[in-house]
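Next up: a single chain in C-alpha cells, the form predicted on its own.
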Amino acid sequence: MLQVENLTKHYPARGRGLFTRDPRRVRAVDGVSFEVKAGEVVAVVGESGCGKSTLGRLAIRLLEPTSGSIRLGGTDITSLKGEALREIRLTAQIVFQDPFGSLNPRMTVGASIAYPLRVNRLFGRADGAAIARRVDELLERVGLNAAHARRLPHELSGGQRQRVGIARAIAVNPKLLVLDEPVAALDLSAQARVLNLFKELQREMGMAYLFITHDLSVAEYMADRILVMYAGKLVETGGRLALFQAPRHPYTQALFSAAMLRSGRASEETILEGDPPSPIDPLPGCRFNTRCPHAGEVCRAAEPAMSALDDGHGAACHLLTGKLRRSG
C-alpha cells in the first residue's frame, strides 16, 4: 500500500542573529526505508521529536522531501502535483492529534465531514440530500448521531471530537490512514473506545494503518509491525510481539523496558541517561552512541546499517554485526 525509500526532510536551522543566515540543516527524517501493506496495521515509536510525525506527513505529501522517493497505492507520488496529486490523495487521509484544532472552529460537525466530499466532486453540485445522508451514516458510523452534525466543535468533548475528525477521514473511502497520535490528547476512557473504533474500521472497510504514538502499550494493542525511530532515523523493525518479547538495538530495548516491566514481562527498568542528540547536523557514527552503554570507537566512527536478522525483524546496531563486542 506504501513505500518509502531513503525518504529525507531537512530545514534550513534558525539563524543567530536577526540578519544572519545559518548554513546548517535540521535532519528531521534522515534516509528512512520502509513499506506498509494493504490491511496492515504499522505503527512508529519513539520519543518526542524523533521524527514520527514529520514521517507521517511526508508519507502522504503533506510536507515536500527533500530526498527520497514514496509510491502510494503503486504510484509514485513523490513528484506528483496538482489534480493528480489531489486525486492520489482520495487513497490515504490523516487523523490529526488536536480534535479540536483540526476542525474549523466556524464549521459545524456536518459541514466538516460534508466539505472532502464535496471538494473532490463525490457527488453532484446540487445533490445536498445525498450528501446530508452520507454525513449521517459516517456520523453513525463512528458512534455519534444524526443530531451531531448540526453542533460546533466546542459543543462537543475531546473524544467526540475525535470521532467527527475520524469520519471526516473514512468520507472518501481511503485505503490508507496516517494516524498522528490521534489518541494522545483524550483521557483513558476515551482513548479505549477509539481504539476499538480504529479497529473496528479496519475490519470493516480493509484500510492499512500508519500509526504515529508515542504510547508503547497503545502500540503493543493496535499494531502488527513496529518501527522504532531515534534522531530521525530507524533504529530497529519488526513484528509486534518479536519487538516487545526480544528487542535487540540497546534504544529500544531501553525504550520498552519500562512497558515490558508493568506487563510483567521484564524484573527492572533500563534508565536512558542524557538527552537525544541535536538534530542539526548530527555527528557522524551512531547518533545512539551518546546514550548507549556499550558504544565503542567504531560507534562514534560510522553510522550502522540495517541488519537483517529473522523474520522481517532488523536492527541497526554495530553489536549486531559483530564490530563491537556488548560491554558488561
Given for the second form:
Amino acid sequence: MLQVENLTKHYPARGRGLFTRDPRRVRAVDGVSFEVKAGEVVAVVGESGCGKSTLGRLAIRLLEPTSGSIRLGGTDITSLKGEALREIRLTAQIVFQDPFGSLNPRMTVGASIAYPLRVNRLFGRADGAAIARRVDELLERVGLNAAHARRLPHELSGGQRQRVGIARAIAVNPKLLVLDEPVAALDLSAQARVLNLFKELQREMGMAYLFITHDLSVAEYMADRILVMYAGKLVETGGRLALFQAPRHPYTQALFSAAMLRSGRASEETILEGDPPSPIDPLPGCRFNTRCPHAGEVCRAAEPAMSALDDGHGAACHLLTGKLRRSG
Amino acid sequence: MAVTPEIAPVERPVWRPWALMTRHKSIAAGSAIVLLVVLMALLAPVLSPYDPNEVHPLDRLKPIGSPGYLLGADQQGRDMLTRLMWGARSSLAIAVLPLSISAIIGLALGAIAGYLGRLSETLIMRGMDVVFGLPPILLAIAVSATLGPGLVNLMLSLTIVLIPPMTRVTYQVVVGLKEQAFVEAARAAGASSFQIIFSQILPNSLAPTIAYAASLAGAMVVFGAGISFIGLGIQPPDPDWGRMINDGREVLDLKPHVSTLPGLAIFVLAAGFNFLGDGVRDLLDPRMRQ
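Counterpart to the form predicted on its own, namely the form predicted together with its partner chain:
Everything in the complex follows now, all chains and molecules, and the chain you saw is the first one.
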C-alpha cells in the first residue's frame, strides 16, 4: 500500500531572510524507511518532537520531502505536482489531532464532510441531493445523525467534532488513513469510543492506518505493527507483540518500561535522564547515545544501521551488531 | 457501537435588527445619524428650498434664522441649508465608495499574497510597502493633482491611498489562517489553491477586513473634505462640505456660520460613521461576542 524509502525532511534552522543564510538544517525526519501493507494498522510512536507527525504528512505528500521516495498503491508519488498530486487524495486521507482547528468555523458540518466530494467532483456537477444523501450516510457511519449536518462546529463536543473529521476523511473511500494523534485531544471516554470507531471502520472498509500516537496503550490497542521513532530516526520496528514483549533497542526498552510496569510485565521502570538531542545538525553516531545507559565509544562514532531480527522485527543499535557489549 | 450522542437544542442566531440595536447602542446611534444624512442627501431635490447654485446677491451672508434662509446664506446669497443637503451626497460617496472598492481589491491582493506566498507575496507586499511609505495626504494630493480635480478623481485617489492598508490587514489575517488545521484539511481533501482561497480563506478573512473598513469611514469623510478644502476635490460651484468651509474662510470672523455649519456637518457624519464602525467591529469580532 505505502512504501517509504530513506525519507528525509530538513527545514532551514531559521527563516530564510534577504540577507541571512543559515546553512544549518533541522532534521525533522532523517532517512526513514518502512512499509504499510493493505489493511494493516501501523503505529508510529515516540516522544513529542521526534518527527512522527512530519512523517505522517510526508507519507501522503502534505509536505514536500527533501529526499527519499514514497510509493502509494504502486505509484511513485515522491515528486507529483498539481492535478496529479491532488488525485492521490482519493487514495490517502488524514484525520488531524485538533478537532477544534481542523473544521472551518464558518462551514456547517455537512458542508465540511461534502467538501472532499465536491472538490474531487465525485458526484456530477450539481447533484446536491446525491451529495446530501452521502453526507447523511457518512454521519450515521461515524455515530452521528443526519440532523448534525446543519450544525456549525462550535455547537458540537470534541468527540463529535472528531467524528466529523473522520467522516470527512472516509468520504472518498480512501485505502490509507493517516491518523495524526486522533484521540490525544479527547477525554478518556471519548477516546475509547473513537478508537472503537476506528477499529470498526477498518474492519468494514479494509483501510490501512498509519496511526501516529505518543500513547503506547493506544498503539497496543490498535496496531498490528509498531515503528518507534527517536529524534527523526526509526530506532525499532516490529510486530506489536514482539515490541511489547521483547523490545531490543535501549530507547524502546525505556519507553515501554513504564507501560509494562503498569501491566505487571516489567519489574522496574527505566527513567531516561536528559532530553533528546537538538535536531539541528546532530552529532555523529547514534542519536540516542547521550541518554543511553549502555552507550560506548562506538555509539559516539558511528550511526547504527537497522539490523534485522526475527520475523520483521528490527532495531538500530550497536548492541545488536556485536560492536558494543552490554554494560552492567 | 454506533452510539448516537444526543443533540442539545442550540439557539441559532436569528437576524433581529431591533434586538441588535438595543443591545449595541453605538450601532443604534451610528446608524441613526448615517441614515439621517443619507435621507437628507437622497431627498435634497425634493426638500431643499432652492437650487444649490442659485445666487441671491441681495441676501448675501444672511444670518441663521433669517426669513427664507433657515440656516442663513453664504457670500453669494446661496441658501446654506440647501447646500448642506446637496453637499451630503459627495461626503457620503467619498466615505463609502473608495472604502468598498479598496476593500475588494485589498481582499483579493491580501489573499493571494498571504496564501500563495513566494513571488506573489514579495511583489504585492513590497509594492504596498512603497505606497505605504508615502504620507496618505501627500499621496492623495499628488494623485488628485495629477488626475485633475473632481469627485470621481478624488474617489480614485482615496481608493489608491486605501488599497495598501486594506491589503495589509487582509494579508495578516490570511497568514494566520493559512496555519490553521482546517486549511491543511482542505488541502488534504484535494482542493486546489484557488478553491481553498475561495472556500476557506476569504469567508474567514471577510469579517476582519470589513470591520477595519467600517472603522475608517469616519476618517474618510474628514479626509475627503480636506482634499476638497484645498481645492483638489469637488469644484465650485458644486456644493461640498469641505469646499463650503473654504468658501467661508474669508468671512470667518464676521459671519462664522458659513464655515461652521459644514464643519459641524462633517463632524456629525464622521462621528456617526465612527459609532457605526465601532459597533460593526465589536459585532464581527468573535472575541467580543457573548
